[in-house]
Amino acid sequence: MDNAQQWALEDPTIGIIFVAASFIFFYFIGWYSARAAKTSTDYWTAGRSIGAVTNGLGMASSYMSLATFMGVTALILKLKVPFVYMWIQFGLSIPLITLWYGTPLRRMGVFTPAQFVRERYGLKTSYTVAMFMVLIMVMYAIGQMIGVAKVFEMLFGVNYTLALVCGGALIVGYVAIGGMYGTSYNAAFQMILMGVAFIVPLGAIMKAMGSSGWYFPPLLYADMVPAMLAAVPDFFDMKFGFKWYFALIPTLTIGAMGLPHLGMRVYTASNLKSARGAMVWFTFFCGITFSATYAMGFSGVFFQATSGATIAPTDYDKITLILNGVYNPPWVLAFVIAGAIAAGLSTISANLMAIGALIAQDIIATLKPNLDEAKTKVLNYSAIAGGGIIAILIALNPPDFLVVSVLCAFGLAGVTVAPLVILGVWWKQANRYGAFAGTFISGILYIAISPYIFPEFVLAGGLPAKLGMSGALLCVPLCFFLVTTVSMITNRIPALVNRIPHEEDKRLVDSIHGWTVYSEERYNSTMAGVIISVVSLFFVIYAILPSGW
């Protein structure tokens, strides 16, 4: 019996019923909710009407995805390490999104980071950022498409390609129909479904493994640690060098701050208080489910080490489903499969909405500002469908683990988007020359030194390169360095200063922070720019220097 057959459902009927019912429900929510969208702005921002709890659930659902449900557990199984330090970085990014730029951009009234870049740095830079952001969202969506295809593959017993095309088409359809209204309410429901389907069956798995803390899986698996150490003595060892762990900061913390589909959730809030409240709920739901991810990965390593079962590396992504298939009844596995698909759908929905908004609003609508509402609606649907088709085509030849493309997307967001938004919000001297140089040079370099473009031209190599960690460690500080240094230089060249609407930019910074009276000194320190440049240059050099990862 090959591995595909070994871990397949014997009778997929109940699983098909669960999944079919889920899709019918998602389509209904999308159709029903979208009726409230009267304009294109409503379509992309849900009329800025989403409440704090719903938005918090939607943010958490979009954030965690199948990379949490399946990808990270596969990485834990492969490397035999706990990835708690990875999720710490994700957790740090949550309040930073709100504190550093979410609230100011919400006050400004924009609904994508690229729109902020256009207002702050001009059209040329915004087009560059928009193209990078489309690539980021496609990379992110690829991982989710791969995960959904693998679940469909296991459920229906069909080959990967057919599973990918069918699953992808169903997803693109319900996202296009629902817009941000449907995506927001679907994501909230999907978070509840995902959380219950992930955590409750995990408790039954831990109980079957002999854990006395099975009743709260996210935190109470400590009684299994002695047995784990007996089976896998080095599981808790810090197997990597300091540089590996430090590289998680630019890859995941700063990277998450640059993801447009998270920023867009802030813009759908009904008001600033609601946006801040959503972040609190976001943190709570993420914390519970992230913690359960460790427990699931821990249980997977424990299962393989103690049961004698052999899981092929190509099936590592399925460890959540495999454990439920071994320890729980078929109907529970069917429910878990529905939860896994919900995890993928929630993130792909947000990815496709971000892609659609970038293409339709930040690129085409800027070039063709006078399109009527009917043509704009067709453009909205086409942009979402186009993003989905591209993701499906690229996912036909997927990486070994679905989490790879997701983490690379985080890194690219940290390189090309986050520095421009952070500095644009908090430092008046940042200008269009620095922003364009920073995002273009750093973004191209990040792509070039990945092992997927020029395999011989990589930084560090191995897993840090494959996951985008070594590239982000170099290119994130490089972008900060270029933005600050080029901005300070060009602000002092008379021939260039006259071409920069610098007074307008500086007043914009004050206004998005809520100041009604302009102050030249506020957010305008040259010394701050010098410090950022020096610190960034130090980390650029540190990234290049050889050391053990």
Contents of the next structure:
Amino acid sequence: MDNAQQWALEDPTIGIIFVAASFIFFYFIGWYSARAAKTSTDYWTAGRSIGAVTNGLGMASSYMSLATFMGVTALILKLKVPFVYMWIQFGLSIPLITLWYGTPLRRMGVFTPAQFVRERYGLKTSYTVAMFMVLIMVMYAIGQMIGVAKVFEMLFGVNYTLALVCGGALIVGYVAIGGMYGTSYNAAFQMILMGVAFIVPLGAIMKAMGSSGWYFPPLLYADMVPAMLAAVPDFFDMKFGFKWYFALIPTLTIGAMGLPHLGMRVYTASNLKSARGAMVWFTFFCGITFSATYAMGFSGVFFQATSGATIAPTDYDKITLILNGVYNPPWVLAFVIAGAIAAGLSTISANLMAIGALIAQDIIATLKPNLDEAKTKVLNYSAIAGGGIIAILIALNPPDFLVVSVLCAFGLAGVTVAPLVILGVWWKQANRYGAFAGTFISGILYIAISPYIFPEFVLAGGLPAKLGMSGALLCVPLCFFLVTTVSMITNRIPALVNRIPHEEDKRLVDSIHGWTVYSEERYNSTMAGVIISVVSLFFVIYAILPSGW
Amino acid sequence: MNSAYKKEIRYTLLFSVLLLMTGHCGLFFVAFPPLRGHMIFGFPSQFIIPVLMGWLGLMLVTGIQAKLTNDLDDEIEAMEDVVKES
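Starting from the form predicted alone above, please write out the structure of the form predicted together with its partner chain.
Up next: the whole complex, starting with the chain shown before.
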């Protein structure tokens, strides 16, 4: 079977029409909705006016990256059920963010989690965190940018450089024009487009394969299971040890809690109740699309095992396109390609908004705090355009260490951002010394023990090291340990405490939870700090032990 | 310390545990191998239960979480010593 031809459109005209029409629509939504933005707050938070359903769609779309159409199904083909476990837990991100810090930070009125870090821990720590966040977002965006360029390359028959520059410029343009208003409404539209483009054709594929549950593809493919078990007996095997599955918690669950572009979705909500409503909608939209993704991966393995076709490992990421090419007419494949591009765009636009907000609000605005509104507006547009251009330039010839799995970016966010924000919101004794030590030491160690810097200096090795799982299992608890331990020690050294506004920092904690009258007792348990410190140390030791993977 | 504060801490810890249980349900099947291999709705248990818990179970928990934390916000805002939402 000539796989290179299975996904390719014989006549790309129809694909070009679908993609062009979707871009015209994205620009129109961006331009139309951005007319409401009058101030910087409007630009970065959509005027804090986005309703629950739109916000839920936007939150879910941040997860429906190009990987949903390509990388995820490839990994199901390779890893089978363990990868499904890996993906399921992403649904926890927004509920945990909302529960642990989304609503307090929304109440505080911040643009990004780095802004909270600045108020809570001071400038030095916030610059460090903002730099890590920009790196995380660049790692995230580059993979998407390269993916979209490759789809453009295949669709239009142009070379990679031209596809990247033109595709990248189109994306940066509509994000900069639309701001968070445009991004939010576009993300909601893109989520619907990609959901339909993924699930409906999957139903047709399942019907052609003989499944009676084709009318609800996400869950009704049990009648294919016996044939699957006969052809691929190990499909439902667990394969890895307890440590591998446990490491998903620090790497991906806590990691997602540190991703700035997810937290930013909560800040666009019109009020706290709307933010929580969006969280419930998010779990619905995520659940249905994720479940359909597992069904697509299952169908891919089933197709390979039962049809006699051989898919080369290099083509695993094209399984969605291959199945549509085999079982559906060309116009459906063109629609799926448009959905895949929409998925890539929704993620890149969220990444670019985060990069722009971090550069404009958390770095430049703190260095030049008295810029007038006109200059701020130029700064806002420039920050997004500049971030986008840098991402395009890096994607032209990306260094190897940046083209790593996007999952490594999750791990870095879990190490450098999440512990600071969680402890900063819930524990008054966390101070600036502890926060700086925690994020700096753990962040540098996480990067150093990844196989992309010093291949010999890794923990566990193999897949856990490549995906950042062994690094995160060590460095996330290490950051919690350092923040709590260093804070408790330095809080008992008057010469150090007197050098920081510790009392003001403690009052901030009460205020973001809604209290106006300060109480020293709230969120101030030393015992809690000791417990976190001891438990974290236990997990640091557990991570270092070589067995269990 | 007042009851709203205690409730806030209790809800946060409780829902964290419940959310982790829905999203990492697979850990039970790794830790306890006898749970695996039973067919439920035509799928092996170690596959379908984590998938359903990660979607429908999660929706149920977040729905209850939203309701209870909204009620708690109302309770805190009804007290005298708090700010109103911006």
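For clarity, every value in this text was computed on a predicted model and none was experimentally measured. Positions refer to the first chain, counted from 1. C-alpha atoms forming the largest set that superposes within 1.5 Å between two forms make up the rigid core.
- Relative to the superposed core, Val165 shifts its CA atom by 2 Å or more between these two forms.
- Core-superposed comparison between these two forms: CA of Phe156 displaced by 2 Å or more.
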